[in-house]
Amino acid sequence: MTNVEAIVFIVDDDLSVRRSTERLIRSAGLNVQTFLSAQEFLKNPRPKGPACLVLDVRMPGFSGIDLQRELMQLGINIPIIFITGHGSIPMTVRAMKAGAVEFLTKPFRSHALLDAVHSALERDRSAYKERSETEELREHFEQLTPRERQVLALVAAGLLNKQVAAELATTERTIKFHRAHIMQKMGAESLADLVRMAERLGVSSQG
């Protein structure tokens, strides 16, 4: 998997803020994208990578909360650190327990800012790896046929070669070599490998 760099999405409505929280998060080095509103971040495609979202609780019409149960509804995970000037302990707890990283309440330190978008990226990164590795798989089992994806299930079901063969109608040296075959498509070491792949992807032999 290639490095893709990380990006950091500002979504607040006070021009100032938005300014001075962009000068201090590319002060680390990170890259920076800022909207005015949630609904300029949704029209906006998002980039390929490791992100997280420094989001305004209040914002006219869509809040912060608002844009963070869309961005649930969408399947779009992206971990999300409020910012606020009216925070409140029950929408802490809400935001919190629906996933948000950290809940800061303005005027917060630089450095709690900071440390909030590391950790968030952190998590990302790791998201990230994971989303890719499995779209990698999807493609390799993108690959096989028909009849290879019949095996394969079978055989993640824990079925010997001569069990695969029988219920396929075929002959064990035919599901050795398409076993080979899958083996060799998936880019697995092993059958304990190629077990994991088959279950990281949810191929069950109930089709």
Contents of the next structure:
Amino acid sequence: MTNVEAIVFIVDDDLSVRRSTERLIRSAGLNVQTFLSAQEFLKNPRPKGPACLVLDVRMPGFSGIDLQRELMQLGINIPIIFITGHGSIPMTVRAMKAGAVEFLTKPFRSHALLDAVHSALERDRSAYKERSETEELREHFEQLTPRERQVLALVAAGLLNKQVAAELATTERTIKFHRAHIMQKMGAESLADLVRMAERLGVSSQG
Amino acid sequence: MLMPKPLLWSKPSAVMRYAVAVISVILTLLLARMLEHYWQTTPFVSLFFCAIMFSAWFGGLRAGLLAIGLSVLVFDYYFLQPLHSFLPNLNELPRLILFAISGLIVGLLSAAQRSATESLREARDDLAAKVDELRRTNDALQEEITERNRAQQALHKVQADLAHMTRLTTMGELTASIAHEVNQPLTAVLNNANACLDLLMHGAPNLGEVREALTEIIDDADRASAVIMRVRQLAKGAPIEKSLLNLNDIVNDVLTLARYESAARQVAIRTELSEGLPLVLADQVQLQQVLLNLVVNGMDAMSAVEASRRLLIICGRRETRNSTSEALISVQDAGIGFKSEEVDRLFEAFYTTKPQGIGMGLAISRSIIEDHGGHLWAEQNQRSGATFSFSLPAAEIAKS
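Show the other one: the form predicted in complex with the partner chain, since we just had the form predicted on its own.
Now the full complex is given, and it begins with the chain already shown.
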């Protein structure tokens, strides 16, 4: 799961900067995909694995800052390394506050870029791990019957089997039976494990 | 300069003139008496004619007439029979009359000659005075011309300095853009060079990739140095040098420098350049300055306009005015435009609507274009913004 290949996206309108940055990162042994505009980046489907984005701030039309905002609105949480001709302090602050990994001024040192790329990928790898775990959990959760989901919600809320049975107007035996099933389907090793999973999925008795 | 005088005395007084007439007749009488006494000769007539001629020549008509009168009396009294009497013998009368008439003719001629000479001299003096006056005027004029040339040269120098200063001011607005144009290739060079190092560290390096990276390094170094050269040309105050230019190249040069600035200001620039644009004979740097100024002005005019509407259109085409071919470049913005009463003031020195402007850009631009035999003018757009255009006469190309 974690050994899925990472990829670095580059968005820059300048051909030689784009090509040379691609070559630099590729020669460091990473996968690279380049785009010459923010729109093109948004249009293309992106692979699911860990990734980061090397983004030119100033591009005609749709700027790097615009793209960062757009990605945030779309709920795409990809680490961004900004590169710019000359960064004003307010612009840098805004970009960093919005979660940029690094803000490099051209001409930047290649090591600075590679370091930033590595740390961005590192960050996204753990985020990716979490993302895929949550996704796995969600897949397991999808396999539960509606009744089992009800039971899970109540158990996660801290109710005893007896209380759950009373709540759902059934017997304690039935609840025990459901719980065993739920534990098995979700791959939980203990009750505590199950409660944590439920929390992560945001399952509550209201839901 | 002194003029040679035709007479010894320019204008003797009246008393002097009459005195000379009387004295010359008396001297003649004494001389004649001496001659008669010592040599028994009588050359009286010619001697008296001499006295009359001298008097008329020296003293004019009236002095001549006085000398004639006196001579007739003296001749009659001393030399005609009976001697020492004013009443001559009848047989001597024709001699006396002949003497008087001859004396009159001689006197009149002499006086006429004198007066002619005098008026000639006067005319000549007049002429000399006029020539003198003319010479003085000419000298003054010459001095004024020299002064004027000096002033003109000083003016040209100041104009050139001002153009240079304005150019630097305009370039100052583009420093970020210019730095970007150098930093882009520099970034690419660094990236490619580091990539090469990484590639060569591998056991079996991909030499094709290394070669490609090196080629790009060379291209980018060329690109950076071209930008630096362009900037240096613009920045230095080089003397004007006219050559055959393609205005499309000027537009592209200027846009290279302004490209990043326009992206930063979110201004889209569109060019509509015709291939048929005629060549012009002009100074490259000065034309770049004019266009740069118009482009920066256009971007400034749109700073208060909504970003999506910021569009600058640069058109280049061939025009025919009064049956002569011209190259025309126009820069159209969608900015705030100007008021119709402002149109004349736009090109005045120190007139500006920008808070940080010095108001020299358009004034200098117009004088540059007019120095090249062209025109620079402004028009309001129908919808919004303004269009600044300049035209330059097409260069005459010798066809072989």
